[in-house]
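Single chain ahead, by itself, as structure tokens, in the form predicted alone.
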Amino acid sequence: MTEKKLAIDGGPKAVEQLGPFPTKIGKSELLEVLDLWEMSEGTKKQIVSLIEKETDLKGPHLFRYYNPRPSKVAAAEKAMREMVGVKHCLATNSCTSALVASYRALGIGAGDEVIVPAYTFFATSATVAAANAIPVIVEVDDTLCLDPEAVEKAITPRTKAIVPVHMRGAPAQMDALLDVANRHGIPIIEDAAQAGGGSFRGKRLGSLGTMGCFSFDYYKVIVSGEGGFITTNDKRLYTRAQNWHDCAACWRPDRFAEEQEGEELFCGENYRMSELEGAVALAQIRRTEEILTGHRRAKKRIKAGIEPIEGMRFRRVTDEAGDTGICLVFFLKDAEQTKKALPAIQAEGVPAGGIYDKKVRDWHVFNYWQHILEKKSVASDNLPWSGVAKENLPKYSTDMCPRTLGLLSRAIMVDVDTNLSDADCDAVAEGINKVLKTLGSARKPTTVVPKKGHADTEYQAETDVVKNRKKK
């Protein structure tokens, strides 16, 4: 037998070519993609009928690296980094892996200290502590934004970085903030979950810190089912991100290669987006504007129909026009009004509900938080906890922030859907002033000016509530 030459040598491969192999994924699973769109039967039909005649389908290839298409997460950063008006962009799964990646490119981690408001999403807190970091909760005020007094006096030499959320899609007083932050040499991270879109005094969320976050969950202002964001002007914090949140260290200009600026070599996780989200989340981000405008009009038309009444006020916006619309927030005068009011209104059709009720494990407020109260670890190592000195750990309680317990159990939010008609909108003010002329006498909308030293002025009030409540 003649030994054939080698291939490497210049002789014949021994294998020319494997396939052509269907695609991974293919016609049975577009079709239960296209499953979760409700359609008439008779559509329905048509396409399936289609897509079973094609003969040359290809699936999509939903991994973002090393695609031989074009990805569609890469785009949607591009799309975002030129909406919000940054640098870099990245494309996470989530905003919980956002917020995380985050704390660690900043490099925080056992011993630090974050300070985060009494009322947010639970992640918000709960990445600190994920990061080995310490929690430190402090007031918000009738913005219901974090209060730039009380994030002053939490400060310590341990504080690493200040998150303020823009809570129910209203932008936190960043001027302020900012003006904090910077006085100290404490970078900011914004939490826009829930404000994406939304803008301060002309620039958008997500810009004006170190550092910002997005949320494309379902329930939020532009969705792509799961899925996230950071946003940063910081090249360095970018690529510390970037490497954290796919492996780190996996993915770089050359994964192979050797550190090239250093700090680019760590242990990090996975918080990669597929290319199914960032497909929806690049059409969700190209229609930002057409959703805001249709949550902004009808937030207005609402608020503009309602009648108050005495002791009733609205939450105070710290921009107008930055606010994304997506909900109308009022206090009454005392947390029994508002218990006594929510339910009818409710009743008359309105979508509202309570911010604070006690009958309800709201992850949004503090005094749930019982994993960060009682200082739970997932590991004996008790991390992030034993990273400080006993008596350098803050004392949490579930009434550690009276005035944010006041605050929302006098709320109550009305949710805006960006589609409500002009008649809709008339309707749902109805139903609230229906309710409110039964509770008190009508009065002029008068502008809250707050106190030098206080930004809401009904602090010692909602104060009092609290402590009257503990007294029962």
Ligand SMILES: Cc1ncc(COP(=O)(O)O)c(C=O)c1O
The other form holds:
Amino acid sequence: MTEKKLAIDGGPKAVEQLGPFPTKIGKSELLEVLDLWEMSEGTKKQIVSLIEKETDLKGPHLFRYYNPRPSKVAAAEKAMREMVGVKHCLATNSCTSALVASYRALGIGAGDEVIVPAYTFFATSATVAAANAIPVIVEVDDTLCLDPEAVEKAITPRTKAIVPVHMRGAPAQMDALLDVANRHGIPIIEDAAQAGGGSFRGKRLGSLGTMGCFSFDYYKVIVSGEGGFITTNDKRLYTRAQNWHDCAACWRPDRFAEEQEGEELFCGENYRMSELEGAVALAQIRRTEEILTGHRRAKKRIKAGIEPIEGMRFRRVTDEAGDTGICLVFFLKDAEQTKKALPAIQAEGVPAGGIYDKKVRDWHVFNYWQHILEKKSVASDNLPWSGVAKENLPKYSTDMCPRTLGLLSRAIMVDVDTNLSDADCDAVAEGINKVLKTLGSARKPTTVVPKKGHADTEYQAETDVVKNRKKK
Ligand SMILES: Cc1ncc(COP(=O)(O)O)c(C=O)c1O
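Switch from the form predicted alone to the form predicted in complex with the ligand and print that structure.
Now the complete complex, all chains and molecules, led by this one.
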């Protein structure tokens, strides 16, 4: 038998071509995805028969990197970058991971402190501990966001970040918070998980601080089921967050390149967004204005239809135009009145809830953050509470933020759907009014003189009333 010339020496290749093979993900996977959408049997049958007849179906490449087709995740990052108005944007698989990656990008670790509000979803605070740092829990005020004065008092030489949360879709007091942060040279990470698309004085949330973190989990303003984004104008922080989020498989797509500016090579985790979520996120980002317009219109109409009673106040909103409008919060005279009003309002069919009830466990209120208050750890090393942090640990207790608990126990939160019709809004306001009338007399109108720095005229009027009372 004559020996064949080796391919390496110019002979014929033993393997000219393998395949063709069908793509890894094909018809059955597409049908499962379609099944997520509820549609009429007729439509479904037509789509299924069309797909089954298709002879040249090429499945998707669901990994965001090395995708032969344009990546949906990359397109969603671009759309988010443009919408928020920042230079860099990184998609992640959640806001929880976006927060950890941001803390890590800033170099936050053992012994460092991060200031978080006493009213936020637990993840804001838990991620600080997950990054081996110490959460310092601070009071919110009647904006239901961080109180800038309380923040300033909580700053120590170990404070490495301040995390305002734009809670329930409304912007925190970013002017005052940035003033405090800048005077102390501390970066702000905006937790905009609940406020996608919102803004403060014309600037989108997530563009005011050093970094911004968003959640696209199903219950948020703009959603992809699961998902998150980090926004920043700082290239170094972007690169570090990207490396952390991609198992430190650095600098993709040029993953074996040398470190560019230093401090970019470290061990990370995997927080990558898949192309499935990227596609949904992209469509939702493009619909942001339409979604927000619906929420804002409905919220305005419900608020205008409510007839406040004595002792009642709406939540102070720092910038009505920038509020996403996903809910309307008001405070009643006291916790007792709120407890009485809430079931009656719910019985009217109004989609309302309380925020704090001593007997109901809720991950949004600090005194239920048992894992933090009791300084629990996943391992026997007792991190983050051991080592260098040990000497300066905060004293946590269930009553350490009494103002927050007081406000939350008086609050009623009305969900505002983007699709509510005017008639729906009027019915919601009517349901609330019916109950309020049984609880107290109509609030007397106040002459309001808006003052600089207070966008919410009602709050200003209330403040003046309190000040005048004190003078007397
Ligand atoms: C304020 C806040 N931060 C962070 C998160 C965590 O977001 P995700 O579920 O995307 O991890 C949430 C989610 O509810 C949140 O409300």
